[in-house]
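In the form predicted on its own, a lone chain appears below as structure tokens.
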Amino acid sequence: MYYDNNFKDCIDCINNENSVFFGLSNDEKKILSQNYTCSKYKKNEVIYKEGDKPMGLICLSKGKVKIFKEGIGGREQIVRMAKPVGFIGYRALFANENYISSAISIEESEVCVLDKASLLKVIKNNGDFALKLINLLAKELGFSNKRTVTLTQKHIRGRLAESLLFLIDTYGYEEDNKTIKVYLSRGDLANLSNMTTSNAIRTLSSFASEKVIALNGKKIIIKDLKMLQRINRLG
């Protein structure tokens, strides 16, 4: 990992129409310009780590990261999946707490942290940007209670089907419509979908023999798009 303030993805993370920064004014923009720093990580490089104390606001500009929580023997729970433009653990950020879960590159990746001082003076003087915020915060718990009860309710096969489609639904498919544009080992998807790496390996053979996946290395090809939600639905 190294620092430079001059990546352009950096800038692009205020300046994105995707980011909930757009909507900022112009010396809003430049005090959060200002203030941040920019770090390029290689793949499977620490952006953070569990007990960690947050710096600032870190937002991905480039790459994919898994975030994820060691549990009991050290087996890893992956919680979240983050592409570009994302935050990633803002929640201890604006809980002024330690991070309860660690952050890896699973590609060559970019990230500027935003100053905290300077974040909430733009937060507090501008209610707009602070309800976008808290809209953002209200959704990923969403998000995190639907994933709590389907990870311990759900089937193996309902528990993958979901994880792949998770995965579609966050970085969409390659140019030919039909390869997933993320590629994780059987471990990964495995700590994504609540199971044993083995029984991952056993249910992704499964799907493809059943032709509603198709394997090549890590790359996942999906056949039968529909029957993939129907296994999902049934869970």
Given for the second form:
Protein chains: 2
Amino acid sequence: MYYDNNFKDCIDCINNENSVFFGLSNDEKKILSQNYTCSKYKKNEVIYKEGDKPMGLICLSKGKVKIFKEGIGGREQIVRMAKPVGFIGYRALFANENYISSAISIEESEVCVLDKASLLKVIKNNGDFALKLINLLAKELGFSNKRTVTLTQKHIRGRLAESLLFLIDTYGYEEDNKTIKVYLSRGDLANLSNMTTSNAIRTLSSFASEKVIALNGKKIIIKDLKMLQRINRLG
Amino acid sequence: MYYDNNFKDCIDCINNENSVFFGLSNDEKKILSQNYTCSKYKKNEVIYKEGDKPMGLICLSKGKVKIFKEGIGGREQIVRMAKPVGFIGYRALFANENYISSAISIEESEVCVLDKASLLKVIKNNGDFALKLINLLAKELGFSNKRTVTLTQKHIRGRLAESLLFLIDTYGYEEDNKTIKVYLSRGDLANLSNMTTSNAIRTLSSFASEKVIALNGKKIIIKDLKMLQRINRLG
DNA sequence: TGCTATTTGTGTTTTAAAACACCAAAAGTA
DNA sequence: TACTTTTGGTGTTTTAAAACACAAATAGCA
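Mind sharing the form predicted in complex with a further copy of the same chain? What's above is the form predicted on its own.
Starting with the chain above, the whole complex follows.
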């Protein structure tokens, strides 16, 4: 990781129309944009880890990041996948706690960190913005509650199907409109779906032999979305 | 369930020092207290159910409530337990979604419902209050993420131990300082811990024969808290 | 009060998924 | 380039927990 305050993608975090900051006044944007630092991460670099103290609001302007918790025997559970423009580490920041999860880039990524004090100032003075954050957290909590139930109750095939659908939903497709636009290792796919690596590999092969997907290295091509949704629903 | 706007416990939701509303100005409290309805529920009555549209912020002024999601084959997972003074159903309200979980009283309870519009008005005009809610949601999200990992990774004994510690943490002890102050059925204890009823019964008996707890009907008496915490950590 | 329904409790069987063991392929790296 | 490490892949064994089955006790109810 190295610091670099000069690449302009960081501005995106504040001005991008998909950002929660979209709609802030110029004064407010100025407060935020005067207090940030930027950095780049290569693939598989740690952005923060469990136990660290949040230094600000981290915005992902480029790349992809996995957020996971370590459980029994170091086994990791991916709780979220971040894409640009999006925020990471805001839960701990707003809870005034240290991180309870870790964030690692799964491809080359760029982030900027917005100073906490400036952010709090803007929140306090802008009720609509505060409501947006409340809305964001509430949705995230709903997602987490749903995951708890599916990860504990669905069978392996259902869990993997759900993960694939989640990845499509988060990152979309390549230009061919059928290849999922993210390359996870079998191990990460397993960590996302609460299963062992061998079971992820095995179940992926099953899906492939059933012509639900096709595999090409780390690329996953969706051949039968309806069927995948069906497997997701029925378990 | 029946309506009754005259019992004074409802005022508690706004004035109680443990409430997020504590610290609001009199004007703000007035706005909120002018727009609420109260109701009483007997044991095992539905307060809201999955799919319902939230009508306002529900405050529990008396009693105990379980919040759960239905999963595969109707199997329920308890995601939260509410105590007075506390709020229920706020996630869906703030996410502008229908409920994704259901709430059922596990003993006689009293709730009041604060009008959504009035609440939003107060949030928009009081940044500190908004931050309190952001903090509340962020903590709840942390709890949910932790649960996801422990429910999927811990073994039965560890999961049950964690649930018992969670119940102690939430409801505390009776006057004897060792009986958990909530009476859940074995089925509910199972739904809280992601296991079948028979396994909850079996594991409780194991704990009892190991002198970690003692059982007296639905009463659970903690005999060896250190050991219970140990089982929770290692199990 | 007796009758039904639910909850509690225990033994047995089945099964889904982990654990283990091993090899092949690919990707780093010296 | 060869060498090491990581990732992908597959068969076999083991095991934790569900599923099933059936009493006993308790609670709800007419």
